[in-house]
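Here we start with a single chain on its own, the form predicted alone, put down as structure tokens.
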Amino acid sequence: MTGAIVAFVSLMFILFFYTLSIFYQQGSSYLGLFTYIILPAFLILGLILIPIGMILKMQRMKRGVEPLEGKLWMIDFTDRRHRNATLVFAFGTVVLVFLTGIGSYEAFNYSESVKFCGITCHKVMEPEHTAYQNSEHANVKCVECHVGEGAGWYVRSKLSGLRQVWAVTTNSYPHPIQTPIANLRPARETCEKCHWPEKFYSAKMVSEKHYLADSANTEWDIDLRMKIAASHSALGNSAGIHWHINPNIKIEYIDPANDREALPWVRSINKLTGDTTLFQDTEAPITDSALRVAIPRTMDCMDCHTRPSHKYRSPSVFIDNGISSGDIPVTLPMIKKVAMDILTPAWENRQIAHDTIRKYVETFYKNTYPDILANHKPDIEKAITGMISGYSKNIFPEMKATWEAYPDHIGHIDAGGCFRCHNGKHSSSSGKVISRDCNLCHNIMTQGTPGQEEIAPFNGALEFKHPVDIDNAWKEMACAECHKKLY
């Protein structure tokens, strides 16, 4: 009896909430939660304590503790009782059977949705999940890069889920998540099923605008021609930047801190003449006993395109695009330099952080531009709003999740990125070096302020001119080694 009540009651709770979510399609993700995982279990363990009740009568039956009813385990069709209870049992068992297809079904769908992997778990995914709606990818499920296809990878993603949602239950897990993860499935089974290896351009263009920290907001511009692939799109990926993904190419790397930051060993192995080139760091070579234990990973879309859905834009990144987009204006003097002041420190929380902004920014007009803060207060409330937006979608203080715990290594200006192994210091036995030229990934074909950029001759590339005089110290370092100081 209790179990038919179980069971019972937990049914019609499902089915309640089922309807509720066909009426309310944008309700809570936890509405489907209770729905497709909760309830269903509570109304298996009813179903479940039901055998188990009749067993444990029919030992106290055989016992004598209770009068025996009957033959045990003889249904007599000829009883009106026996030929009702195995009529409703078998259309019991019908339906059920029938709800028990539609709810897995939905079940499974909604374990594969992305309100379920984003929201359910909140606190954990929040950084992740707000990252990723602002991402190239927000269309795409989280399970098709995380999962794929295939049931063996599912199974997988479940049995890791456990261990994820006990980490959770118990706050054991690491603040930030740490990255990169070692069981992802790799990449040639996930990004090419859209990222065709043998399809990608030979060329796009890049037109980049930037920011300089004076009192003017001094606008800088640079336009880049990126070698995507090889010069004709009928060469493929023969040359250019996904050269390193080329299939007759394989190309091979040690991590010993195994964050995928510092390089010190890389081979290049040619799959079809069997040519191979072992490239060490000349200033920090691997040791030997680090060697000797290292299993070398095979370079693919990940090693480069580390945050492909879930990017933490650096302060002057967002707030570059922020002044782009005029959801801070231009405008307003050295806003540039008193957005990057203020977005400097970590606090506990993100309130903090708002009500710091906020104060900051007003005690410097109050200050420093008076006039300003009198007659462009509306400017001044817009640039605070602004920066606060770009905060809250890239800085989560409460998980320490920012673009310095994730770096995205596409490019080189705030994380190693290309230099990672492009830093001229990684040669071989032969003397051939990985070479550091920037012409090698993309040309430079404007750049400079509007009005007086500097353009590239036709089919031409300009050298590099940094924004601000640093004489030739961008050709001696890699880029992240100053921009990071900066922060």
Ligand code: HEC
Second form
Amino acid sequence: MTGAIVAFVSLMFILFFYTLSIFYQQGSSYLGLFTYIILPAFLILGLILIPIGMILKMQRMKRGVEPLEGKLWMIDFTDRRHRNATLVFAFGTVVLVFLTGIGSYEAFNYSESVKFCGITCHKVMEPEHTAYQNSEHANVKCVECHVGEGAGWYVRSKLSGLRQVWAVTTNSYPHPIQTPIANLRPARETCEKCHWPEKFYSAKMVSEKHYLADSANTEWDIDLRMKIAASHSALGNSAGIHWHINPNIKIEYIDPANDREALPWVRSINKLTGDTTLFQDTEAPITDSALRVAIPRTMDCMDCHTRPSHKYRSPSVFIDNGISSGDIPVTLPMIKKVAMDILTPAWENRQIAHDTIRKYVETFYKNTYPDILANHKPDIEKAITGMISGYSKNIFPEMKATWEAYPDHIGHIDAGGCFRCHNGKHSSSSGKVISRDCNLCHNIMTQGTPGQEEIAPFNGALEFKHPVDIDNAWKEMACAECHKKLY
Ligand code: HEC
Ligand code: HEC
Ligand code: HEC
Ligand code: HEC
Ligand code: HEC
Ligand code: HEC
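Could you output the structure for the form predicted together with heme C, given that the previous block was the form predicted alone?
Let us now look at the entire complex, which starts with that chain.
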């Protein structure tokens, strides 16, 4: 009886919540958690209790503790009670099997939804979910990159999900969550579902707006033509940046520290000709002990596109974006410098960060530009809101998720990026070097302050001019060596 009641009540709740979710599309993710996972567990528990109760009762009857009711294990169709019970049982089973079918399908869909992955464990997944919504993949479901198709990966991901539930309940998960994710499905099986390498693109324009940390917040724009693949798209990815993922090319590297930052050993293999070239970092070579235990990793999309979806932009980038979109008024003197100074330290939590930002900006203008504070109060208010908004989308103090914890390796300024290999120091035994030539990967088309910018001749390229005078340091050092320390 208890089992039947538990099962019946759960079923009613499931139907009720299910109906609710049809009428209210915006149901919280917890509604799904109850409808498709917790309540069905109770339903099944109730159903299991029924036969257990029957067996116990039968044993008691056998032992003579309870009076015998009819013959054991016998259905008598001439008895109206037996007939009805059998009918109810048969009908109930059919309905339940049908509902279970729908239920499992819904449970599957629910456990694959962005709501389930991104919101259920709100505190833990907040950085990933927020950054994801500000990326070009905001309409791609989490599971399309993290799980992919096929039962094997589905089961594997749910099993590791159970481990994660345990880590969250016992509060034993790392802050920040560790990357690289060791058992992420190979990119070739996920990214290539939507991005088809045989039909890869030719050149792509990238336009960046920067504002310098001077009193006028001087604008400095750079337009680059990225040589994603060969110069003619008909040649596919036989040259250029996406040459690395040409199916006939295999690039392997060893990553002794397991963080994919320093890559002292790189091997390039041409599968068609069998040519193999080994490049070693001449300044920081791999140690013999590291080489002995290492298993080389084959380079794929994720080695460059480390942040296709969870982009934690550095303050320099999101402040520049805020200024160019108008969220932070460019007319406020020194605003870039002020923002850089206050947005880079690590605050304990978001509230402290917000309060400190507000106080710092107000104090700065009070002390340095009192007339601006007096006459342009709304602009200052707007700048504070813009900074806080940029901060909340890109820096997550509680989970320690920042641009430093999760570097974006697509370029070479804020993080090592391409220069992890292309630093001009990886050389083969025959003296071949992985090139650092500024025109290998892109051509600079325009650079400078609008109105006074340099423009490249048709089909030509400009020599890079560093926006502030640093002599020739940019030619010798890695950009990230300084740019990481600017924060
Ligand atoms: C376009 C593909 C893509 C989508 C969509 C995507 N991710 Fe990711 N995710 C990645 C990649 C790539 C990494 C980095 C893996 C690495 O560095 O090893 C990553 C890393 C993560 C990490 C590790 C911590 C971190 O920030 O790097 C978590 C957690 C995560 N994703 C959760 C999610 C959630 C939740 C969603 C949906 C809201 C989602 N992902 C959607 C590709 C994706
Ligand atoms: C379910 C399909 C899907 C999957 C899987 C997917 N993407 Fe995308 N991706 C898209 C779509 C759609 C866009 C275009 C978005 C737009 O331009 O609005 C896109 C855009 C991009 C862009 C271009 C962004 C830009 O700035 O123009 C890159 C780079 C990219 N994806 C890389 C990846 C990588 C790396 C993976 C694997 C981790 C991946 N994608 C997985 C659908 C997908
Ligand atoms: C060697 C590094 C590297 C690898 C490996 C790599 N990419 Fe890219 N990819 C780039 C760069 C650099 C760009 C252009 C820069 C930008 O968009 O900011 C780019 C651009 C793209 C774009 C945008 C094209 C456009 O026209 O907007 C897509 C989509 C893309 N890559 C998908 C992939 C996929 C899928 C893989 C794996 C099969 C992959 N990439 C492997 C470096 C790489
Ligand atoms: C793991 C090491 C590694 C990383 C990281 C890497 N590359 Fe490469 N790249 C190589 C190797 C090795 C070669 C081949 C060098 C040779 O044979 O001369 C190469 C060649 C190239 C070429 C010339 C291809 C051709 O023949 O036309 C381009 C362009 C290129 N890389 C762009 C990039 C960009 C852009 C990035 C960063 C987004 C990047 N690479 C990151 C290892 C790497
Ligand atoms: C191995 C390939 C590669 C080489 C070599 C390379 N770059 Fe880049 N560069 C990139 C990629 C990839 C980006 C990122 C484009 C993007 O933002 O999507 C980039 C971005 C840039 C930017 C734009 C940054 C911004 O945010 O405005 C500048 C400027 C630049 N590179 C200058 C240089 C200079 C100078 C050199 C020579 C010392 C150089 N690059 C060598 C691949 C390369
Ligand atoms: C010796 C240190 C140093 C090196 C090396 C260096 N930079 Fe810089 N960079 C700076 C300083 C300082 C600024 C000024 C910061 C400011 O005004 O906000 C700057 C500013 C910039 C800016 C303007 C960005 C902004 O929003 O303020 C760009 C773009 C840039 N550098 C590109 C590069 C590239 C590309 C390389 C490598 C080829 C490089 N830098 C190497 C020190 C360096």
